[in-house]
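Let's start with one chain on its own, the form predicted alone, as structure tokens.
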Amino acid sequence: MIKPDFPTTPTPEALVHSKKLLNHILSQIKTYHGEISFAQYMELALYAPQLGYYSASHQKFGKEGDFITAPEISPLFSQCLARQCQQILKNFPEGNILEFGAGTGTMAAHILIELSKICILPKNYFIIELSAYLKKQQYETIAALCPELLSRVVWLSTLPKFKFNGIILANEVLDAMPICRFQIIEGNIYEIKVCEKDNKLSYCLSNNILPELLEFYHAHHWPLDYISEINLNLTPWILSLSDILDTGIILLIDYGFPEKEYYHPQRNMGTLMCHYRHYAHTDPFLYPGLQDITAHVNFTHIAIAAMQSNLDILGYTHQAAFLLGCGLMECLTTAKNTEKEKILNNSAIHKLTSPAEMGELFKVIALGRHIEEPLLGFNLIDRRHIL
């Protein structure tokens, strides 16, 4: 694989860190008789304790990191989410919010600030975070932006054991879930695994196909030499959320497609993407631990998993329509901004809603239970676009 021409080279310290993780992964490959699944590799590369990309202590988000998420672009994004949360919380005085993977804590802080303004705060704002480094960053962000609301924030390492009422949020979380990769060669399906070659990471193909992957293969008609991926963790994850949700909504925001587009014949190299210092490329073996590894989300898979888990599909749309439905322009017009801030807001709105930016590639799906009122962010529910 050709080495990408990165705009910046990792520091010597960063390279030492990456080498430690590489050696750890190579030792795991030896333990598993010379090969591991790509999902296992992705799990190690992103989440290995103290070494994985999300576990290690280095900047990931923002201009100094590797990518910028919507909450970092503008508070307007979180203000719109707060309005959707308000619609649910107004019916549950003891309702909670639960956020997965809260990044820097920016979204949590701005949601709490906005809800405080309208006097509809959650009893608790739970954050599920496994990284000690990110938890510290989230604490510092919330303490700096809204110290008076910090007492409502509770960090968890697992899902709560009690029945949950309120809103479960996951913004750009599913794309970082470990995925299995596969390749179609001469009408046969092979799982793409990770092995060692000359003390380096390499791809290898396996005939020992997972039953789920084989079943999935028979349901589709792919052209020859087709490469893609499937998230086998998604269905059990949705089921785990269904198990704790009593009344409320699950709001999932990420980049991706419905299944017909996800597995389009022309998308024959899959959707795997890596990010390092705002440079996107497709080599997941380059600098393990220093770069993000992602795959787009199959939203049809989410919808099917939701129905199997007895959850209602309350809405599905793209990010631009969702934000506008939640009052994006009203948030903009009611803000008291300087001329410079107005210019920055206009630029942010373009990034968040333009089809050429995040507006249409990013989708929003709402799942729920015992919700009768149409949700603000979904003016038109048309399940044909997703199933």
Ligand SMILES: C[S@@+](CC[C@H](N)C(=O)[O-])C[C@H]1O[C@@H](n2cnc3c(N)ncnc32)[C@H](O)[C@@H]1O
Given for the second form:
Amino acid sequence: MIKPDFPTTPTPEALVHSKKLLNHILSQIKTYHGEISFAQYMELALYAPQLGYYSASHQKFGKEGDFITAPEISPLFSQCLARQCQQILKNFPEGNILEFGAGTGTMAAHILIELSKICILPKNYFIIELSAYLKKQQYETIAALCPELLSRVVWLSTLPKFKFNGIILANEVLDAMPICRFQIIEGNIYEIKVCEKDNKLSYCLSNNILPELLEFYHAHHWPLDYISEINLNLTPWILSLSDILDTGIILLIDYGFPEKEYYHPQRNMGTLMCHYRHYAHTDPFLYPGLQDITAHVNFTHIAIAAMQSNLDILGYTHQAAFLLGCGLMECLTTAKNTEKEKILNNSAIHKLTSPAEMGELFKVIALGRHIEEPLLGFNLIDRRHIL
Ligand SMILES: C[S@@+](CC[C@H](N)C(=O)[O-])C[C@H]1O[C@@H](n2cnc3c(N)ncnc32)[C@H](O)[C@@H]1O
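Hand over the structure of the form predicted in complex with this ligand; the form predicted alone is what we had up.
Entire complex below, previous chain first.
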């Protein structure tokens, strides 16, 4: 475990907030006879109404928050995505965009601004967001950056009922979805659950294994002792997107690996990470509600779920290759920038594309239906990388 060594102690108000959430989680543990799954814990810690990390009204994104995402680094990221959207929307004048987990709304605003410049706007830009607080922030961001486009933005609480044509987007959303944690001890699998000990949160192991976890365990070779995680909701989520997608693409961007790397014998403590004020550590019980909890994404799992859902795998690559394929450098040269903006852009490009930063750890996968043309952001489709 990376020992938490917080750069700043939470304020007294923040500590009160965290204690309220802790009490709520402890009461849930009691309701569930002394233990909840790690996924239930993560759901509560991140999304409990008003109290969870994403639901509560403190700053999460940017310098003053806990982490920074690509759309917050520079509009260049969203401009590249807009170019990928344009390739699909040009064939569907009535096409839509649907974004999951839109964070501050920055990416939505910059995609819309870019598409409006070339007069290829989606009919609607739908957003599905779990956090009421972030929905409000998204509204305010879009109203401030492109008020003339706000009427196209529609917030949904469930997937649309109609057949969808266009683009479904999710940047850094899958890593924030609750995961099931498991431990292998001397070759036997246990589910890592969350229970209460001395009025504090604690881990406990259960050998009452869910059938889908057991099936997954038997389908792989494991070291004798190992800890990792799996998103058991991923396949149903992809299936639900496939059910509504008539023609178009699903573009998922996140940090992660193909399965061989994800469950590499040396990655024997899994990929669970917590973020507080740009500090990364591995204790999810520390100050619940004040820190982000994430896990890397298994891109092979996405690819297999896509095949089971009859979706085509249209592309899989690193973020750097995707952005360059979408014309990152052209976005730069077409803009008339001041010297200061040029310096900021250079620094942003470094963060977005350098292998030492986001360039290689972040991957982009495109799934789709009825799309013949090769996608802009993907020069090479090689399934062996993911399967
Ligand atoms: C790490 S933030 C990324 C935000 C934004 N996409 C960005 O790149 O800045 C994760 C976002 O996903 C949202 N989220 C997580 N699970 C979700 C789900 N199942 N449906 C919709 N939004 C979800 C969170 O509330 C939050 O807005």
